[in-house]
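Taking the form predicted on its own, here's one chain by itself in structure tokens.
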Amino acid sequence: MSPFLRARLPERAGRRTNLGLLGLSLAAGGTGVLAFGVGAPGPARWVVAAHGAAGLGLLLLVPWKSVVVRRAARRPLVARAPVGAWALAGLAVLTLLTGVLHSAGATGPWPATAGLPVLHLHVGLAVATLVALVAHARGRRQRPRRTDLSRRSLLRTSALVAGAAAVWGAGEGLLRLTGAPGAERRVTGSFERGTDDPAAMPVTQWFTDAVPAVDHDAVAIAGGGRVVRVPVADLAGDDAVRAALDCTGGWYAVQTWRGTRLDRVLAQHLGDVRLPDDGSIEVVSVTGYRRRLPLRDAADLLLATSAAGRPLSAGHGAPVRLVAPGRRGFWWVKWVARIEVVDAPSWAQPPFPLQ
């Protein structure tokens, strides 16, 4: 460390350092949650980049935070940081480390991670870090100051944001320069698993769901007071969509999915029924799992019965699953048993499934 920087650290370390760390931590957590919900390549690229930059940006404040820690160590024992502060620091380091490992392509699972993929461990550690952060921040409220919105403060904030973006960009460049597996990940951060080979795709589902033991041979189509049961065989149509199933578990696979477009199914069976102009389509699995999508998107949705020319397997949603291009995997409802047009907005539901 240069003598100039060493001389400036005591002057600058303190409240602004802690606020910077808090801001970056909240930004990393918020964009991390948002990254799970964004599947379209354009928005996902920016969200994931912001998530990575916010996380790596924490490293820029380590020299200043080390001064704060040394100051606290010189205080009387009763005034020193509690054990919770050290736990928060440890959790933050592990969260950052697992995030870097996943981005680099070291996805696991390993014996050291108890058989969990690194991404799952990263998410679990992030949740624990958030809890520790809230506990640590209680009783340490900082009152707003007029100088917080001064030109100098805004310039410092801009410099921190630019520095965080530079660190993230340097990391991405290093992955490409070294040819690390992380250089090939999708813009959402997911790695390829089983493109054009459905049997090689991992069999995963939302943590509250499970592969059903009982098969079914028809799908109920409902709307406007009418319910029609459509045999699965009638849904094995010639509509085809090439789309990426991008799972929040950290993998993706591109397949050619074949079946019948949802707008065709609705037109055939509910064509003479008045449907709400701004309604939604509620897709329900035989397990009770459900997601609601805008009715206007029906032409972009597919009720698929096969992938890559092969019938769907039980683990991948047989006999019928929803294909929702541009959305993350938890929107692709498996084992579809009922589709109902409802007079309710699609946003009036939890952003992530709770059932």
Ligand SMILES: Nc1nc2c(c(=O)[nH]1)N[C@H]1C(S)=C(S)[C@@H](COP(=O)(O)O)O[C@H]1N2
Given for the second form:
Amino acid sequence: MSPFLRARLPERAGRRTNLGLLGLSLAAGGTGVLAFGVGAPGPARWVVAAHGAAGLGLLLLVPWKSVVVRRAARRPLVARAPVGAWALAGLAVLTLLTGVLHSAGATGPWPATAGLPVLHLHVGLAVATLVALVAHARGRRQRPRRTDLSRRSLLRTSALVAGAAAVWGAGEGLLRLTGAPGAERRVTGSFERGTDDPAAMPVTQWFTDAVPAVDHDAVAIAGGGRVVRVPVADLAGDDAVRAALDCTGGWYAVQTWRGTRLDRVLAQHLGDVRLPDDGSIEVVSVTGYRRRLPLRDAADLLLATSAAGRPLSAGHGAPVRLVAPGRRGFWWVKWVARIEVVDAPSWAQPPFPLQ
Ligand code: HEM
Ligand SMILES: Nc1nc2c(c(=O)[nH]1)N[C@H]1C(S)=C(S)[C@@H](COP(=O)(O)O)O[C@H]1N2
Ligand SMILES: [Mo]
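What would you give as the form predicted in complex with the ligand, now that the form predicted on its own is on the page?
Next comes the full complex, this chain leading.
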């Protein structure tokens, strides 16, 4: 390295490097959560690509960050023990590693991942990383500077964004060239498991829910002050939808689902009562698990009693489950016990289920 560069590196590799790492990490955290929220293929493609770029872009700043770290190590009498900083570095490396493993197709679960899918581990590590990052950054506050909005800073930021996109593109190219399983994943990053073969499709619960022990044979349809008890047999209709169940656990399966469209169910049983124009449909499981969807989406939603020509299994939501095309798996409420048209908007609920 030329003396000129050596003299300059420490000075250059400082605040901007740290801000770049902070920005990319927060962007990765944000797009990661968004990736779990979006199900429509168009937006999902962009969110997931941005997530990969933000995460992998961190690697670009490693050479600069190592200068910052070495410089800090040379300072005598460091006031803070750097244990937190090293914990953060370790967590960040593991988060990146598990993200890349999943994307490449090494999805687990393995004994080494405590029997968890690699993607679950990734999310857990990411949360721990972000907590450690906030703690780390709090003690090292930076005031905004006038030069932060200069042409130079904007150019540097653009270069970082372009570099991050290039690393992500190179990664995707590599997966395709090597024919790695990751080349086959859906735009959400999910891998195919059990398409047209529900028996081979994983049975998953969001968080703490469990397959109910008792079966039920009717669904309550409620709204506008009325409650109708509809036998499940009446819901085994001939409306068919071909749609992908895409779990945030990192797998998807396409099935032909059959049952009765929700708009027809509502028209038949609540057709003559006044329903809120801009209301929503609350779909409640026997377990208490619930999701609220916009009433205007009713024609796209299906109460399904069968998949691939066979009745649903207990694990997959028998006797009846919701099919919500274009939405992630956690919207597809299993073991539906009650459908209620409510006045509240569908956004007035936790963005992710709580059980
Ligand atoms: C500090 C936070 C995070 C970092 C640094 C990070 C980093 C990464 C990296 C490097 C990849 C591999 C991308 C690729 O190879 O193209 C990845 C994939 C992934 N991450 Fe994260 N991540 C973070 C947080 C999250 C969170 C909070 C979630 C979800 C709640 C999440 C969900 C995913 C998913 C679904 C994939 C697979 C995407 C694909 O297959 O292209 N990540 N992450
Ligand atoms: N009642 C209930 N329904 C649920 C869940 C749950 O935990 N409880 N999990 C959801 C999630 S996260 C997914 S991915 C799908 C999984 O459906 P499957 O087990 O038939 O594959 O069900 C959804 N419906
Ligand atoms: Mo899921």
